[in-house]
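Next up: just one chain, as structure tokens, the form predicted alone.
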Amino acid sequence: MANTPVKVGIIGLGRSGWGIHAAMIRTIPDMFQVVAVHDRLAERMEQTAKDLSCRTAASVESLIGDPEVELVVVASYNHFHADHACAALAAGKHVLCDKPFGLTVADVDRMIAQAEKSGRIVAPFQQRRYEEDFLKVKEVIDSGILGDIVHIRTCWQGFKRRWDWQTSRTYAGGALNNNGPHPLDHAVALFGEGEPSVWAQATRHLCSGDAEDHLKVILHGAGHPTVEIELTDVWAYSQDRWIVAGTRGGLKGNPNSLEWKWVDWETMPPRPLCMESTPDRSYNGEKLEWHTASWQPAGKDTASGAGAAPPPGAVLLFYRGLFAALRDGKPLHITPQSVRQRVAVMEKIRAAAGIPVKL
């Protein structure tokens, strides 16, 4: 059993179910194998079944009830995630739940409780926690080389019109639920331990639905950096994904290139407060002795703009970790409890910005 592939059923064959999950599973047949799929679009489901050489399921219930299925990938509409996950867990299946991992803390608690009751694993698909640029940014910050971190800004920007279901609040669409869980996951990790206070603004501009396509969030709290998130489809001139400001220097860059610089204040002369006017009416100034460093990913496995598919390397690392948990009993690296913390912040964002859970 330990060396046999995990038998998978996928609910939802859209951009995530097909483009991310099925696409990855096809490359790791030694670990996972899709045996059944379900989708609301019959033609799409039939074609997918042919492509994957698997069965079709006429309903969510029949897929969950399939005795061969061990792991259910929930990649359905946002507002169905918690219900589908809980039903699969209750049927004795392990679950991989795509983002958002529930819309509320109550959703997450339901999934965790059902997983514990059934003795099964529920894994949140926060695969971007494995992204190389995020890991490098965290490493540089944690090293202390930039000093005390004052401000962090992460931007997921683009300029486009959308008119699909993800722009409708009826299906719990909008920037916060669609892509927001990823930069928010990074932001909460960089904010550090503790519960942040939240300022948020959500507005709709170019999309055809009624959900937000421009989201601005600020996390703040005493003893923590201010962390700013910008997730928008109305930004014609994209900026760096990362900006970090610290008391010894700063960092900037994107998934394909980061650079940072810092000053070693210990090698500089002290500057005690002087209340005397400068003789030449000048501002105080000194030549800073900058140290610099940079980073680029080893390969070409990088993410692009907001809404783009995640880098395959991050997805592969996630699936390897999930396989180790299912077959070898290893602990999940990305736990539902850690994502529960992020969902709690999402609830604060909704309250601050006036975003309904769904209509």
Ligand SMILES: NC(=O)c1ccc[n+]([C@@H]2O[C@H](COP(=O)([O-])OP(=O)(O)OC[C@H]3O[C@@H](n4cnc5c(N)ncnc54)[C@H](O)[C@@H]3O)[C@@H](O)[C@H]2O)c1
Second form
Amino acid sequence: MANTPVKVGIIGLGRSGWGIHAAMIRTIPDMFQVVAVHDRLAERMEQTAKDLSCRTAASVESLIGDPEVELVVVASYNHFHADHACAALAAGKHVLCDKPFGLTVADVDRMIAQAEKSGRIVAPFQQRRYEEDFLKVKEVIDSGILGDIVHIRTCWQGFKRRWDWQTSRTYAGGALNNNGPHPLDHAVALFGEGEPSVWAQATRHLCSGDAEDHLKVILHGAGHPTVEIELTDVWAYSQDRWIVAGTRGGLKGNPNSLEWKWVDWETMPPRPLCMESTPDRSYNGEKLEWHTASWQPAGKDTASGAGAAPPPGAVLLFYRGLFAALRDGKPLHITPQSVRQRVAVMEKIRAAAGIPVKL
Ligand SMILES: NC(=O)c1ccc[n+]([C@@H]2O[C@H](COP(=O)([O-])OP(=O)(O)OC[C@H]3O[C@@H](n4cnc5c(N)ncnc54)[C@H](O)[C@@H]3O)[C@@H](O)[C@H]2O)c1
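Moving on from the form predicted alone, please list the structure of the form predicted together with the named molecule.
Whole complex next, starting from this chain.
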């Protein structure tokens, strides 16, 4: 068993179920193998089963009841995730649940409770936690070289119209539930331990549904950096993905290139407060000696952001970690409990911005 591939059933065969999960699983046959698929679109399901040489399941119930399936990948519409995950766990399957990992903390709690009751793993597909640029930004911040971090901004911007179900509140679409779980997951990690207070505003402009396509969130709290998230489809001129402001310097950049600079205040003269007017009427000023550094990703994980396909390197790392958990009993890298924290912040954002969970 230890070295055999994990037998997988996939619910939902769209951009994610087919384009991310099946596409990745095909490249790692020693670890995972799709044995059954289900989609409410019969033609899509038949074609996928042919392409993957696997069975079709006539319903969600029949997929999760398939005795050969060990792991169910839930890649259905957003509002089905928690129900599908809980049903699969109750049937004794492990679950990989795509984002959003439930819409509410109550959703997350019932998935965790069912996983514990069934003695199975529920793994939130929060694969962008492996993104190289995010990890580098965190590393630079944690190194202390930028001093105390005052402000962090992460921007997921574009200018486009969208008219699919992800723009409708009926299926729990909208910027917050759709792409939101990714930058918010990064933001919560960078905010640090503790519960952020939340300011949020959500509006709809270009999409055809009734959900927000422009979302601004600010996480704040004493002793923490202010963390600003800009997630919008009405931004014709894009800004850097990352801006970090610290008391010794700052960082800026994008998934394919980051740069940062800092000063050593210790090497400079002290500046005690002087209450007199400057003798030459000048403003205070001094020459700063900047130290600089930069980073480029080693791999090809540069495609990123709203609408971009998730980097395959991050997906592979996720699947490797899941395999180690399923076959070698290693702890999950990305735990449901860690994602619960982010879902709690999403609930605060909904309350602050007046976003219903779903209609
Ligand atoms: N982690 C990521 O980076 C990432 C990227 C894209 C999508 N997603 C997530 O994946 C999920 C699917 O999104 P998508 O972009 O693939 O959508 P999609 O519209 O391309 O595909 C969804 C598929 O699921 C099927 N489906 C939905 N509900 C079903 C149900 N109850 N029973 C059977 N089939 C069902 C649909 O028929 C469709 O084929 C969403 O929750 C989305 O948030 C995650």
